[in-house]
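Take a look at this single chain, the form predicted alone, given in C-alpha cells.
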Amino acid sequence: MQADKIWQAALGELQLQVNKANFNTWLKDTRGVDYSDNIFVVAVPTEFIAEWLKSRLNSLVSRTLSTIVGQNVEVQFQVQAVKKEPAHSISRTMPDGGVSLKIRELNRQTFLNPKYTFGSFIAGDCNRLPYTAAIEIADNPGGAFNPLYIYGGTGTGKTHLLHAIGHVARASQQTTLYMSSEQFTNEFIAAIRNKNAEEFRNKFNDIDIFLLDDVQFLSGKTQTQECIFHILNDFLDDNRQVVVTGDRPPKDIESLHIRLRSRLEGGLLADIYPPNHKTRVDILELKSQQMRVAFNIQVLNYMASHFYRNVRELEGALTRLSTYARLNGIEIDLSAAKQVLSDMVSISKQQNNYHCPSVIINTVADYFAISPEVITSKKRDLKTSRARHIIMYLLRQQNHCTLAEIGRLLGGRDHTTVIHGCDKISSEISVDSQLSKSVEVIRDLLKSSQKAQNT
C-alpha cells in the first residue's frame, strides 16, 4: 500500500476527529512519504509543527493509522518542503498595513468548500425551512429573509448550507463573504491592536452577502457583538444579504447582547434537526458516488441505523468503510460492514445515550401528566396520540428500536401505526414550533435522568 494513498484515507477520517482550526493549522499541509518495517513518515513543512503534532496528537494519528492499515503503526513526522499554490502563500500589503483588493479577493475564494453546495445537499424533514430559505435567499439575496438564521446541532448541515449559498451568489457576480465567528474575532482584535478597527468595519462595504458561521462564540465578547451589530445594521440598511448560523436559537446564547439578538430574530429562524433514517441513506448513497464506491442496501440502512445523530457520523462510518474496501481490493457485505464499524458503533452508542423504552415512555406520560397506561391503551384523544407519537419518533430515533418493538411496547400495535407516528411527528417538529418545544424539554428530561442514575 502506497504512503500518500494511506495518509490520504487517514487525512479523511483524521478531518472529522479534530475541529477545522486545528486541521487547516497542523495537518493541511502534511504527506505521507513512506511506510515499511511499521513505521509510517509523515512530511511535514515545519519543525514546529512537527513538535506541535508529536506532542499533541501523535497518539491520535497513530491510532488512525493502525485502524487504517490493520496493526499498530508508529508514526514519525519529519520536516520536508512542501510545495503551496502562490496566490495562497502571497501577502501583498498596503502601506497602511491594510490587505490588497486583489489579494483580498483571492483569499476569500479559498473560504468556500467546493463541496458544500446545494447539489450535494440532501434536503429532508428534518432541514426543509432552513433548505427552502438558502436557496430562495441565493437566489433573489437581501429579499424576503434578511437576516436569516440558521441553527441546530454540530454536523447537521449549518456551514453547508452557508457555502452553498456563497457559491450560487459569486456564480451570478454578487461578492460574498464567508467567516466562522472566531476567524471574525481574531481579525477584529488584531484591528483594534493595529489602531484599524474603522478600516476592519469599512472591508465589508463592498459585500453583498455576509456568512457568519457558529455565532454562539461571539458569547461574552462584549467588543466584538458591537462590532458585528454596527456591521449587521450596515448591511440590513441596504438591503444587503446577512445569513448567520449558531447552535440554538439567539434567546439561549448566553452573554449575547439583547440589541444583536433582536436584530437576529428579527429576519427567519430556521432550525435544522439530525437527519431521520431515510434521509440518511439517502446522504450515504449521495456520498458513496461521490467517493466512487458502492455499498448495497443493508450496509447502508446498517450504517444509517447506527450513526444518526448528525452527517459527520455518518462520513466517519462511509469513509471507514470506503477506505477498508479500497486498500483490501473487496466489496463490503453486512457482516464485513460490523466488523469494521463495530468500534464505532460502540462508541457511538455511548454517547447518544440509549434510554430504557420504559423511561422514555414514563418522561413522556409525566410530561403530558396521563398515565403510562393510558398511553399504551386505545384512547386516541388529541393529548394521548400526541404523546404516543413522540414516544413512537424517539423510540425510533434516540433507541433505533424495530417498528415492532414500538408496537409492542406501546399495547400490540402494528407498524404502519408506528411509521405514521414517526413520520407526523418527524413533519410537524420543523414547522410546529410548541412541537419542537416539547420534544427538546423531553430530550433534556432523559438526559437529567440518564446523569441521576450514572450519579
Second form
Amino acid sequence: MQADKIWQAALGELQLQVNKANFNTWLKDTRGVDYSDNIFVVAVPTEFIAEWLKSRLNSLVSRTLSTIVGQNVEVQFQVQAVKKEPAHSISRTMPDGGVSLKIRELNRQTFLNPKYTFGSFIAGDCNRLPYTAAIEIADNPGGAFNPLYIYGGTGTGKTHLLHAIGHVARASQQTTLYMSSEQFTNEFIAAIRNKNAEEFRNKFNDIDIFLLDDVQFLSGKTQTQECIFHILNDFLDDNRQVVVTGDRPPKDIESLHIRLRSRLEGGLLADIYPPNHKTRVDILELKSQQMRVAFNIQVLNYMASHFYRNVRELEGALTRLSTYARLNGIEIDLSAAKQVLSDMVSISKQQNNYHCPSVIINTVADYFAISPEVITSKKRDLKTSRARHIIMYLLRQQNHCTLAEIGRLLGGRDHTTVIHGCDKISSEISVDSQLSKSVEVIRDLLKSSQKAQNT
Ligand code: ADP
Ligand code: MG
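Having seen the form predicted alone, I'd like the form predicted together with adenosine-5'-diphosphate (ADP) now, please.
Once more the chain from above appears, this time first in line as the rest of the complex follows.
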C-alpha cells in the first residue's frame, strides 16, 4: 500500500481517538510520505508540531499504523514546511525602506507594555505549550495554530504572552491590535450607539494579528459575541492570526454562543498553570534583577514557598521587600523577610488551594472506588496506577509538594517514579478527554470538601 493511502486510513482512526481541537492542530495538515523497512515517515508543517507529536502521540500513531499494515511500524515525523502566505496584505515598506505610515498609525492604536516581552518571560512546565506556541506564532503568524487560545487562572502570564507576541510582530512590521474583551465590548456598544458599527468592524480589516484578552468577559453578551464571531471568521479566512485568552476553556464559559465556542476551539487550546517552585525562584531572580535589588537564595526560597497561586502575588511580595530594603537602606536576610511579609503570608495561607494530602488521596481513591491502602501498596494494575498518577499530579500541582514528599506519601516511591507519574498526567491531560474530565471532577470534589470544612 502507498504511504499516503495508509496515512489517510490512520488519520481516519486517529480522528476517533483524539479530540477535535487536537486533531486539527497537530494532525490535520500532515501527510504520509514514505513507508519502507517498517519505518513510516509523516511530513508535518513545523518543527514544533513534529516535537509535539513525537512526545505525545508517538505510541498512539505507531500502534494505529501497525494495526493498519499488520506489522510493527516505527513512525518518524519530518518537517516539510508549506508556508501559507497571508491572503491579505497591506503595503509594508516605503520606497526608502521606512515603515508605511498606515502601519505606524494602526500600531499606535494599541499600547503594548514594554516590560512584557519574551525575554522577560520565564518558561517552565506550567507554561511550556502556550509559551512555545506564542513564539512560533510571533515568528510565523497565520501558520499552524489559528486561533491560539490560552487559558488559565489569573496572574499566570496570559496578558504578558499576548503583549510579547505583539512586540515581535510589530518589529517585523505586522499590524497588531491588542484589546481586552471589555474594551472591545465598550467600543462596539459605542459604535452601535453612534450608528457606525460597520466602520468599527472595518477597522479590523487592516490588522495582521488580533490579540483578544479575557474572553470570559463576553459571557452573555450576545451582540458583542456575534460581532467577534464575524471578525474571527474574516481573520481565519485570510490566514491572519488571532490569539485569544480566557480564564477557562471555551466550553466552560457560560452563555458563550456555540458558534463562537467552536471557532475558539478550532485551533490550539493551550493551558497555563501557576508555576512550580523552581520556576517561581527563576521568576523572582529575573524580576529582582529588573528591579535592581538582590536577595539571597534563602529569601527567594522563602517567597517562592509562600506565594504560589500566581505570579502576580509573587511580584507583590517582591515589591514589598525591595521597597523595604531600599527605604531602610538594609540588606534583607531571612528573618527580616519573614517579618516584612508576615501579613501577606497569612492572607495567602487563608486563600490557597492547598488540600491536606490525605484528603487528596482519599478523594481520588473514592473516585476510582479503590481503598486508600491499595494506592500506597505495590499493586500496579491499570486503574490503581492511574489513580496513583493523578494523586502525584495533584499533590504537585495544587500543593506544590516536593517529589520526595510525594514519594513518601505514596508508600515510599522514589522521585523518578513520581516524575514519571506527574509527567504522564500532564502530557496526556491535553489529549485524553476522559482523563481531563476525571481530573476536573476530582478537583470539584476537593473544592466542595474544603467548603464543607470551612463552614
Ligand atoms: P494574566 O493575564 O494571566 O492574569 P499577567 O500576564 O498579567 O497574568 O501576569 C501577571 C504578572 O506576572 C505580570 O507582571 C507578568 O509579567 C508576570 N508573569 C506571569 N508569568 C510570568 C513568567 N512566566 N515569567 C515572568 N513573569 C511572569
Ligand atoms: Mg490578563
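Note that this is a predicted model, so its numbers are computed, not measured. Positions refer to the first chain, counted from 1. In this text, rigid core is short for the largest set of C-alphas that superpose within 1.5 Å between two forms.
- Once you line up the core between the two forms, the Cα of K379 ends up 2 Å or more from where it was.
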